[in-house]
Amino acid sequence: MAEPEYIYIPVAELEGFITRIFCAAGCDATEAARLSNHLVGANLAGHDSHGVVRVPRYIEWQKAGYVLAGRRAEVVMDGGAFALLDGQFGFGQTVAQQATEFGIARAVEHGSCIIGLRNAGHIGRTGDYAEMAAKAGLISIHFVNVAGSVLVAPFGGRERRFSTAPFSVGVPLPSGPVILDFATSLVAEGKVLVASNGGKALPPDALVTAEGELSGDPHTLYGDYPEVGPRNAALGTGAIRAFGEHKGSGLALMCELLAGALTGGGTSGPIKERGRICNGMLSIYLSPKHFGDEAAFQRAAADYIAWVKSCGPIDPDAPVLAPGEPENRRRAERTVSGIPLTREAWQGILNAAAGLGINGP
């Protein structure tokens, strides 16, 4: 397979362009900038599956009324150190930020807080919220599901049962936060989307066909699709596989139970027809300052991470890294080189902008 051909877009130029798109779509300037900053930030971190490739899909969802501009997360239940919020089907990057800010404020006051968020639009890269908490000096744990989205087969299965069910943990340290962030599927659905737009190819065992054969072909998930245009998982008959066999499958199940069933936002299925999907997120915030000797915790954590990283590498050119370090390296590189997008992905964004009367840069 030929290597993808990329266009490199300067970060500030891309962020400004995406902001204009969302303003034209009906978002106010603050919300449009937040959406753009989050999506471009995902690309900067190397998480292209949750970056600007999502823009055409977000615009489609907004036009269909599946996601709404200008929403504020509503408090359904407030117990002080715990609360349940409803995102009112607002843009996920808006209402998930509000929920995170709510949890941070309470954990700073009480030492800990648990926040359930339901009915949020696609919240994007979950690690963004772990980074927000870490900047406030808090540890955070996030379980996420996608109600109404069945994409992933459980261990041993060939039919869809789970959403991609992301999971993230953030730990603040003086040298920089340790951020663990991954989908419980072998690849995020966005990586299938990127591959279908001419981007990095999928591993040959990332997907499973309806017949139980392993596959790396995005058509397994999306069915037939044009070179440039929308992708609809309802048209495919296969599924994404869970990572780590039974381990990823088990963690995905817990994400559905905690972020979906417990919050009241709903699990991935069973569903009779596809339409609006929404994220649920159960977040736990912990303040090291309230757990005793914060300085001792930081020393112990730093010493342990240094010891883990001192492990002799299999490949001398690929040293052992802590979670978050690959993202930091990618940010530094892409801040200089720009954001790489395949021609197909870039054209899809230009088409979405043109549909709103916005000219590309």
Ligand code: NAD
Contents of the next structure:
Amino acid sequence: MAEPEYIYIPVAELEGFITRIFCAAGCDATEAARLSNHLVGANLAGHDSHGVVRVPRYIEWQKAGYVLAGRRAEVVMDGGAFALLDGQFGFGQTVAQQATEFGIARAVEHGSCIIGLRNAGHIGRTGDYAEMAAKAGLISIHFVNVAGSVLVAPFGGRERRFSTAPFSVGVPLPSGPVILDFATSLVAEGKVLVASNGGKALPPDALVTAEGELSGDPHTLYGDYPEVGPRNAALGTGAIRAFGEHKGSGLALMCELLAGALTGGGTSGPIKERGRICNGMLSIYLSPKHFGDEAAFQRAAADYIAWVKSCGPIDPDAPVLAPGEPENRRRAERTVSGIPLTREAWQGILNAAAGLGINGP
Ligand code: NAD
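What about the form predicted together with this ligand, after the form predicted alone?
Every chain and every other molecule in the complex is listed next, the one we just looked at coming first.
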């Protein structure tokens, strides 16, 4: 397969352009800037799957009425130590930010808090919310699912049952937070999207066909598709595989139970007809300040991480890293180089913009 060809867009220029697109789509300036900042932030962190490649799909979802501008997360139930919020089908980056702010405020005051969020539009890169909590000095754990999006085969299966159900943990430390953040599928769906748009190829065992053969071909998930244009997972017959064999598959199931069934937002499926998809999120916030000796925790954690990282690498050019380090490195690189986008991905964004009467930079 030929290496994909990338163009590099300066960060500020891309962020301004994406903000203009969401303004033209009917978001107010604050929401448009938030969406743009989150998506470009995902590209900066190296997660192109959750970056601006999503813009055409977000615009489609908004046109279809699946996701709504200007919504606020409403409190359904407030138990003090825990609360359930409903995202009202608002843009995920808006309502998940509100839910995270709610959980942070409670945990900063009382030491801990559990927040369920349901009916949120696509919340994007889950690590963002762990980073928000870490900035406020809090540990956080986030179980996420995607109601109505059944894409992933459980361990040993060749049919779709789970969503890509991400999981994230953030631990604040003086040297910077440790952020673990991943999809429980072998690859995030966005990585299949990126590969189908001429970007980084998938591992050859990332997908499974309906016949049970391993595959790295995005057509397994999307069926036939044009070079540039929307991708529809309903047209493919295969599935993404759950990561980590039976253990990752079990974690995906727990994300569906906690973020989907418990919040009332719903699990990945079974679905009668594809349409609106929503993120659910169950978040646990914990303040190390309240929990015990914060300074001792920070020392023990920092010493331990340093020891883990001192582990002799298999490949001398690939040292052992802590979670979050690859993202920090990418951020530093891409702040300078700009955001790399394949021509197909960029054209898809330009087309979405043109549909709203906006010209590209
Ligand atoms: P991934 O496979 O790239 O894994 C990322 C995690 O692994 C990070 O914590 C990273 O720091 C760590 N990591 C990577 N390389 C490492 C190394 N060499 N050493 C140590 N740690 C390392 O991520 P993914 O599964 O492709 O997920 C990408 C993004 O997609 C995530 O931000 C996730 O939240 C998001 N996502 C969102 C949804 C949604 O519905 N909103 C669904 C699925 C995924």
